[in-house]
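Here you get one chain, nothing else, as structure tokens; it is the form predicted on its own.
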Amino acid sequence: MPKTIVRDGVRELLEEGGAQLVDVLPSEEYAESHLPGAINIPLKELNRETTARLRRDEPVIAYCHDYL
């Protein structure tokens, strides 16, 4: 289920190793800045095969950054 939560409980579950971190940023923007760790997996290519790699019994953080 989805579920939002603020920068400590990404940094608690980041720093206990149980989440994966997912930057939906496009490939351009992933290249220029993103968070340690983070894979890339693009807003507008998040489907079923794009995210087949991701581990399903560990939680999935999905962040951007845009600089509006």
The other form holds:
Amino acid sequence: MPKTIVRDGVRELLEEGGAQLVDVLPSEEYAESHLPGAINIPLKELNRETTARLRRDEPVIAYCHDYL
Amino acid sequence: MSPRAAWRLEGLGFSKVYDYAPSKVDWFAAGLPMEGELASVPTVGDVARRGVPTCAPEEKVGEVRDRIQGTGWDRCVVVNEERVVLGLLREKELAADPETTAEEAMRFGPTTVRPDVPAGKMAERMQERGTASVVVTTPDGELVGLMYREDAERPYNTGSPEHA
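Since the one above is the form predicted on its own, can you give the form predicted together with the partner chain too?
Okay, now the whole complex, with that chain kicking things off.
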């Protein structure tokens, strides 16, 4: 079951190394702004092929833009 | 959207999946780094002065006034141990009875703004409202600094030593 994570948790995982940030917003929104090092895989394109570049044994952190 | 993405990723065989539900809005509002086209647009966090004097709620106004005299600052932000903004002592409040505590004299709950707001837009808003300065905090209320409209109208003027 995916775990919800807050900002400090994201920072900790990134500092530990290996964590992968996935921006699931449309590519236009990703181009405007994204977290450092994040890769863009829009939600509708999330499949086995597009996620092939991600390491399956390392943490994956998904984020978007619709919380506040 | 991100919860659906997180579940989808898990369904695709990833075992350590996290959902950063507060999203990039939360990240940028905390003044953390950004990549992309907007990264070059000056923000409130870029132009905010960081060395703003602070005091604890129990400090005497007279002591605070003496401390900031001659520093070039005309106000002091009242914060708790976590640097969360509680109030503001402007010139008017700093002129109160010296024995009054900061908590008693302060302007409670001043307007605050997040560091990721574009500085130019903020300056326009402040001009419309006749505001000269605004307190900058993270989404958690932690003090970042003080933004003066004049600084936002000439972004990246780093002539003042108080700038980040």
